[in-house]
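Listed next as structure tokens is one chain, alone, in the form predicted alone.
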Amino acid sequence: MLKLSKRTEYAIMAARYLALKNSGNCVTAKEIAEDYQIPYQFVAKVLQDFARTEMVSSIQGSKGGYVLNRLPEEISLIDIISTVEENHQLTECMQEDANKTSCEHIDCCKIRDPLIEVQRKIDSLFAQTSLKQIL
């Protein structure tokens, strides 16, 4: 079944709080973890990692915390996620290069194409959907 991981549900309510709260005031991932009762050191890394991308700026200080340096209908889905995930295909197979996979049936595989096409689709829609619209 096509699910995503604890650590895009996390980011995405990390980025949706964010974009709720984005009127210049900084953000804690302390807040983020405690209003949406999730642990508060996924939310720290999700909020490193999205520094890390510049999607979002780390303030420091007593008043520090996180701002959104974006627009939220200029962040997508697929930001958001590939930001937390360095793989989010469907399959182990359908990396970039399919020598790296552990598959024992990738030279006679019949549906690594179609799924290929699948991801291809999944992505595009995650790069329409904004932040913006699941405010």
Second form
Protein chains: 2
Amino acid sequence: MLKLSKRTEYAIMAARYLALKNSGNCVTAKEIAEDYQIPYQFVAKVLQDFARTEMVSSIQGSKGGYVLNRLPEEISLIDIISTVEENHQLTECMQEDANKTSCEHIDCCKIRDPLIEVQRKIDSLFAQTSLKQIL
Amino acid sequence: MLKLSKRTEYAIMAARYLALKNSGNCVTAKEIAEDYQIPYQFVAKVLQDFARTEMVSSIQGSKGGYVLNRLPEEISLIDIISTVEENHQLTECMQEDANKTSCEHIDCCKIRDPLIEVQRKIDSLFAQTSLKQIL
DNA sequence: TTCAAATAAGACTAAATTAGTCGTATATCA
DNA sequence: TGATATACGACTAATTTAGTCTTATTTGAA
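Having seen the form predicted alone, the form predicted in complex with another copy of the chain:
After this comes the whole thing, all chains and molecules, with the earlier chain placed first.
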């Protein structure tokens, strides 16, 4: 419970790698996978997510790869988490697709409001931690 | 990801119920299950966990049930979470049974230390939220 | 003393989520 | 045109979480 997914772990590691090797020329998914010994296809997808939110630029074709678009100090853990995870909410009824008016459990909403506050604070913790702090 | 388990949700709800009905006489698992429409066997186990850590007293036999041992303001969410969840750590290598010296991933430990700090802060958020605030 | 109602707890099954793989298409450099 | 990349959807495997079943024990009251 409350654990980060491998997806998020790999995303943080990949972002870190990109930040470290940010020497102009791009880095391939294969390189990251081999260097950190994590599944290639998995990192590749995470990097594709990064490209979609324009955190990185992707260069296709031979000699292609990925380059960070922003400075490590301008990227926070919440940026990384929210690009690779659809939901990172404490409860189901906090999730985007949840029906806000009704709750699965009687009385659930009594516990929901304080939890929403905790959630907000957890997010701000992740927002306060930048990629630079992880290098 | 980062979601509370049903176990924890039910635990918070059960604790809340006990706090509300804390009128001397005890409350049964059946009563909580029916009132909140949550699985009886599941709540029962959560209450047994509470009894083990002496957060509640359990009274066996007919006319038995559970009573809160502490005031709602003296019980925090972290008390509840840590009694019903073996682990609530962000990563595997933070878990109690983890081998602290070696890490599954090369370079993982570079991301581990900042995450441990985040973990510590998350725990303190849960510690700052008391059962009383949820009544 | 026996029945009903409760806790206690381990073993098990089912459901859901997460992790990881496969296959195929497309882009681009040399 | 071949080698080497990204892009991405569909799929399978593994793990975790949720929930159930069963049986034992305790205790109050008829």
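Residue numbers count along the first chain shown, from 1. Note that the coordinates shown come from a computational prediction; the quantities given were computed from them, not determined experimentally. We call the rigid core whatever largest set of C-alpha positions still superposes within 1.5 Å between the two forms.
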**Study point:** Large Cα move at Q37 between the two forms, threshold 2 Å, rigid core
**Key:** no
Review point. Superposing on the rigid core, do we see a C-alpha displacement of 2 Å or more at N87 between the two forms?
Key: no
